[in-house]
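Heads up, the chain below is alone and in the form predicted on its own; it's given as structure tokens.
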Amino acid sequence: MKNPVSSLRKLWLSAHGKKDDTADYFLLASVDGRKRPHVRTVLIKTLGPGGIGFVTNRTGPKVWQFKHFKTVEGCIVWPKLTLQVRVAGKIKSMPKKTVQKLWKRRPREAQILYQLGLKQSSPIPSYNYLLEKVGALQKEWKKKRKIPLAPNYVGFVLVPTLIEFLHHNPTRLNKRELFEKKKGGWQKKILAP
């Protein structure tokens, strides 16, 4: 069976092409050393046969979380689609050239923001201590054309192993489509709604 990845990617395509807002928006839980789950949004930056690419601050709580968790899982809500889509499987990291790359299409304020070395989730004094931070760092650096890439700015790959499809019908008779990674390829199954 062909790989469910590449029909993910024309659905994300296509919810790019409807003007979704939250067509990047991929909920993503991990558990921490307590076996707490942490939900929490991260940004779809690539999506391709290798799977699903986020970038984040290695300083924050779910880097380490991968680290000793490799099985993560996620849920994609596309509403122009009316398309929900869980993604289950192993976090590898992004190759650097990616990350480079992705680093070069960030607006200049957010690799600012990364240039502070802020520990991420970690408690500030205030909002405006952040705003003042940037806002000196952003003066210093006015000339200066490039941001170099930020040591703390890495990238992850989500491999899927499971890839749900659930299609919503008014009706409540969702088509939901579930396809599992085995030694033999890709497996379909269909759920009951």
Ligand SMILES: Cc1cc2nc3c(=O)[nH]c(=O)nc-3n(C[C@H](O)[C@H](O)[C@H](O)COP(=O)(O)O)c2cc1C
Given for the second form:
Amino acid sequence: MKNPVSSLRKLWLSAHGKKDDTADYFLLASVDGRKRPHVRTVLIKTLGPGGIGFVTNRTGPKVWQFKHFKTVEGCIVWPKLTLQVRVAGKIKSMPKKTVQKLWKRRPREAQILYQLGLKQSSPIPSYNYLLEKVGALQKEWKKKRKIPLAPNYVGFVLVPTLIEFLHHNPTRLNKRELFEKKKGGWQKKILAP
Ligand SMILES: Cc1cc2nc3c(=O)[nH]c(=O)nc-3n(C[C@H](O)[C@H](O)[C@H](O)COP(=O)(O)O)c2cc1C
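Having seen the form predicted on its own, can you show the form predicted together with this ligand?
To see the whole picture, the full complex is given below, headed by that same chain.
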């Protein structure tokens, strides 16, 4: 059976080709210590045979959740392809080399933000406080050509064991293809819409 991850990659490239605004959006859900779900958007940075890669802040709640409950599920919607994709699996760390490559591609302001060392998702005095802090560091580092990799900038890869493609149809006769990774390889089922 064809590996559904390669189909997913082709569809991702196709969403980019069609200039879908949500081509890289991945709504990722994980659970906390009380088994409460949390969902948020992350941007797909890599998508290959190994899975879906994204970057985040080591200090954020989701990283704690990944560490304690490795199984997560994410959802992608590509309106230009009239397609929803659900992907579930386990989270693992992204190789450091890839993280370094992605850091270099990051806009300078976004690199500066990481260098502030803020704890992601924790309260700050005001939005202006943030702008002032970024502005001050930008000024201080005006002559610094390269911003070093921030220790809190980390990457993860969701390694899929379950992928469902839902081809949305105005008639609601949606085609739902579920791929599950079993010991012998990927198995396919068609689901009722
Ligand atoms: C379009 C969009 C893209 C985002 N991309 C990322 C991302 O790649 N990594 C990230 O950590 N947060 C990203 N965020 C912010 C997250 O959705 C979330 O607010 C933040 O990571 C905190 O999540 P947590 O408190 O569950 O850890 C993005 C938000 C939006 C709206």
